[in-house]
Amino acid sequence: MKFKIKREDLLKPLQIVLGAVERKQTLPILSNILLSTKTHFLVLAATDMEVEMQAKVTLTEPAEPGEITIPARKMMDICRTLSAENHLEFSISQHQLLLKSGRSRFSLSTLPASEFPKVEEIPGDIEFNIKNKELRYLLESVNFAVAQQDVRNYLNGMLLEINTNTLKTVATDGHRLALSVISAEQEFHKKGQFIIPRKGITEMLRLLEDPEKTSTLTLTQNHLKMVVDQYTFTSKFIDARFPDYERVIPKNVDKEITLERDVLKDALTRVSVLSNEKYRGIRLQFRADLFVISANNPENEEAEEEIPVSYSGEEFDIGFNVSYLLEALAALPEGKVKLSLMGVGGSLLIESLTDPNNIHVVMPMRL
C-alpha cells in the first residue's frame, strides 16, 4: 500500500469520518480508521458498531492498492499540524504506517484491516432522493427534543415516518414534543416508521452543509444509508416502537393567543434570568387582552413582563420550563406564532403561522 495526497484533500474527509469514532472504546480496532486504496481512489472509514462513515477521495497520482487501519485521532492531530504546501506520502513497512511530509516523518502503529467491522449490506426497501435543505429542515426542526440517555431507548432517537406522499420527523423526551413534515417529491409505495439514534442525526447534519445539493437515502428494516457527494453514512435504527405521538398533540383547543415570535422569545429570555436555575420554571398568565410572563427564584428575586394580546377567554396561570419554550421558538421561523391549550392545565401547543408544518408541544410543570 502506497499513495500520495495533498493535505487539504485529506483533511476535511478525515474530519468527517472521525465523527463516527467514539472517544472511549473497549475494542482497540474501533479507535482506528480504515484506509483502503485503489488505483485512483482512497477510501476512509470509521465505525462505532452503530454508525459508519465513509469518505471517497480521488487521488491525483496512481496508488499502490492495499488496506490498513491506523489510530484515528493521532492521524487527525498530525494532519492538522502539517504544512499545506507539502504532499503527504503514505507507505507501509513492517506493520507500521509511514507518513512523510516535507522534512517531517511519522511512524504509526496499525491493526489489520481484516479486524475492522463493517456494516452489513442489505438491499434497500425504500430509496429516494431529497434536497439537502429539506432533509436539514426535517432534522433540525426536531433534533433538540430527542432525549439523552433515557432508559426508554425509543426516546433517544428521532422518528422518521414515511407515508404515501409525505416525510415526517418526530422527537420527544417525555416533557416536550417536536414534529415536522414536508411533502415528498415522489410517491412512496411502502410506508414505515424508523427511529434514528441521536448520534446518527448529528452525523447526518454534518453532511448537509450545501443546501443546493441532493442526498440519496436508502432504508432497510434495520439500517439507514445516506450518500452525499463523496460520503456514505450508515446507521442502525433503534429497535423499538415509537409512542403514539398523535395522542400528545392537543386537539379541539379552547384557549389561544397569537403574537410575534421574536417578541415572545425576547420576553422569555429576559424573564428567565431570574427563574430558578435548577428547574427553569416560569409562569404564563392569561388575562383579558394581556399575556403576562413572570418568574421568581429562592433568593426572592422576581421578574415580570406584560405583552398586549387579543384574548377574552378564562383567566388562568400555568407553569412551563422556559428552556423548552425557547428551544421550540428557536426552531420556528420569524413571524407570528400561536399558543393554544385545551383546558386550564393542558399541554401548550406552539405553531408558526408562517410554517404550519412545524409544531411543538410542551407539557406544563408545577411551580
Contents of the next structure:
Amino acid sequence: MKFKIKREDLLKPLQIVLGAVERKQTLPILSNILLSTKTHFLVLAATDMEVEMQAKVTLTEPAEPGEITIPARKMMDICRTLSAENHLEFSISQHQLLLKSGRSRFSLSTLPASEFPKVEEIPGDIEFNIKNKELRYLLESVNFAVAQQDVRNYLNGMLLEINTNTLKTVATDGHRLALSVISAEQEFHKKGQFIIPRKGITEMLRLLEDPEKTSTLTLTQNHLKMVVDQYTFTSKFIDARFPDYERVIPKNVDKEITLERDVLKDALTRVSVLSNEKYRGIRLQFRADLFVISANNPENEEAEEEIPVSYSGEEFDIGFNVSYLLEALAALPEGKVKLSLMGVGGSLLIESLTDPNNIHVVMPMRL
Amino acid sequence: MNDFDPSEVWSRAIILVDMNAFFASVEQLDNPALRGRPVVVTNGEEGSCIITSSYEARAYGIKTGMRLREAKKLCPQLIRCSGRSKRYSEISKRIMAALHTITPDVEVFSVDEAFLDVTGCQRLHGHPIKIAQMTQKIVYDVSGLPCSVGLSGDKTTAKYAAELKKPNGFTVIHPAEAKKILEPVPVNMLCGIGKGTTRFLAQHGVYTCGDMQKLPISVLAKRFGNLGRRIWAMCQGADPDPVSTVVNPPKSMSHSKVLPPGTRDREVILTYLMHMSEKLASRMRRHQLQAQEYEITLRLKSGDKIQEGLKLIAPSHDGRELFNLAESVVKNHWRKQVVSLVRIVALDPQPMNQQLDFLVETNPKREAINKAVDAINNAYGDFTISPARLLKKSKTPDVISPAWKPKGPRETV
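So that was the form predicted on its own. Now I'd like the form predicted in complex with its partner chain, please.
Entire complex below, previous chain first.
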C-alpha cells in the first residue's frame, strides 16, 4: 500500500472517523483505524463493535492498493500539527507504516486489516432520504432525555419509529420523556420501531453539520446505515422493546397555563440557584392568575418568583426537578409554551405553541 | 488553674468532653462488683480482641486492640465483659442530650466524645472555666460516669488538653497560651495528624508544633489542600475548624459481619448476606431512605476480595431486592473460596420516593409486608420477625461504629 494525500483532505475525515474509537479498549485492534486504498481513493474506518464510521477520500494521485490498520489517536495527533504545505506520503515497510511529510518522518506499528471487525452488509428493509435539518431536529429535540447507563438497557437509546407517513423519535429515562415527530416526504410501506444507542446518536449528529444536505438512511432488523457525502455510518440497534410511551403522555389535561418560554426559563434558572444542589427540587404553585416558582435548600436560603398568568382552576402545589424542566424548555423554540396537567399530582406536559411537533413530559418529585 | 478573672471574655471557647474508658465504665456502673477491678470489654463471648479496658486494667499495661490471651498473661485476674452496644448507645444519647442543655452548639465526635462551642454563652453561664466545670458535673449527674474535660480556644487544643489528664481530668489551656504550650509538642500528638502527615512533615523538618512556623502554609496547602491549611493553623493553637452541629446526610450506609473461621458453605454465606441485607434495608426504611446502587463484598481468607457494585432499576429499601443482588454476586463470582467477612454498602442513600418514575411499578404488597415487619420489630426487638432463613443467623453481637451519632441514620449498632 502506498498513497499520497494533502493534509486538509485527510484531517477532517480522520477526525470524524476517530469519533467511533473508544478511549479505553481491551481489544487492541479497536483502537486502530483501518486504511484501505484503491487506485483513486482511500477509505478510513473505525469501530467499537457497536458503531462503525467510514470515510471515503478521493486521491488526486493514483495509489498502490492495499489495506492496513494503525493506532488511531497517534495518527491523529501527528497529522494535526503537520505542516499544511507538504503532502503526506504513506507506505508500508516490514509491518510498519511509514509516514513522510517534508522533513518529518514517522513509523507506526500496525495490525493486519484481516483482524479488523467488519460490519456485515445486510440488504435494508426500509430506505429513505431525509434533509439533514429534519433529521437533526428529530435527534436533537429528544437526545438529552436518553438515559445514562440505566439498568433498563432499552432506555439507553432513542426510539426511532416509522409510521406510514411520519418519523418519530422518543427518549425517556423514566423521569421525563421527550418526543418529536415530522411528516415524511414519502410513504412507508413498513412500520417499525428501532432503538438507536446513545453513542450512535452522538456520531450521527456529528455528520449532520450541513443542514441543507440530505442523508440516506437504511434500516434493517438490527442495523442502521446512514450515508452523508463521503461518510457512511453504521450502528447496531439495541435489541429490546421500547416501553409503551403513549401511556406516559397525559391525555385529558384539565389544568393549563401559557407563558413566554424565556420568562419561565429565566425564572426557573434564578430559583434553581437556591434549590437543593443534589436533588434540584423546586415547587410550582398554581394560583388564581398567578404562577409561583419557589425553592429552598438545606442552608435555609429561599427563592420565589411570581409570574402573572391566566389561570382559574383548582389551586395546588407540585414539585419537580428543575433541571428536567430547563432541559425540556431548552429543546423548545422561543415563544409561548403551555404547561398542562391532568389532576393535581400527575406528570407535567410541556408544549410549544410555535412548534406542536415536539413535546415533553416530566414526572413530579415529592416535596 | 482555677483562679481566673470572672469578668474576662474569651473570643472563642471550646470544650471537649471525653468519656473515660467509656464501655468499661458502663460495665462497672451497671455491675458494682466490677468497680475498682481490672475489666475489659470484648465483642461478645467469642470476641478475642479488646475494645476497651478499665483504668485498673490499663495499670497492667493492657491496651485497646490487644488480644484477650495476651492480656490475661499480663493480668490473670482480668474480668472480661461482652460488649452491649445498645446500652452504650443509650447512655451516650442521654449524655449528648444533657450537653445540649448547656449550648446548642454540640458536635458529637464519636459515641464517647463531644465538642461544645460555649463562646456564645459566656454571658449566660459565666467564664468558660466555670462552664467547663459545670459540663463535667452535668455529665456525671446524668450518667454516673467520669469524663475528662479539655478547655481551650479551638478544637484541637481542647482535645489535646483533655488527653493530658485522665481519668476524670480537667485541663484548661488559655487561648492566649495555646501556641506557646503546643510548641514543644510532637505533631503526631494532635488529633487528625496521622502517620502519613507526620512523615510528610518530618521530611520538611517539622517534628514539633513549634517547627511549623518555619514551614510556609503553601507547602501544606499544595500537598493536602484545605486540610493542609488547617493542620498548619492547628499546630499554632489556632484550629479554625468550627464545632459542627449539622450531621451531613450519609454518603453511604453499610453493614458487615465476620463469618465463622473457615466458612465455605454456600448456605452459610447466603444467610450472612441475607442478615446484612435485612439489617441495612430496615435501617434505611427507619430513616425513610432508599438507594439504587449497592456494593457487595465477600472478603476472602486469602486476603483477596470479591466485590461488585450493582444497580437496581429504581431506588429501593426492600431487603429481598438487596439480597437478590448479593445472591447474584455469590452465583457469578464465588468459587468455593473460604469467606471471612461479608459486607453490603448502600451507595448514596436518598430520601425515599422522591422522584417519581413513569415506568417503575411500585409493589404495594412488598411495601405492606415491610411496614408490618417494621412495626413488629419496633415493638418486640430487631429480627423478632424475619425471613425464615435468618433462624440460622449469627448470634454474635453488633459492633458500634466510629461514625455513630445520637440521632439520624448513624444512630445504629
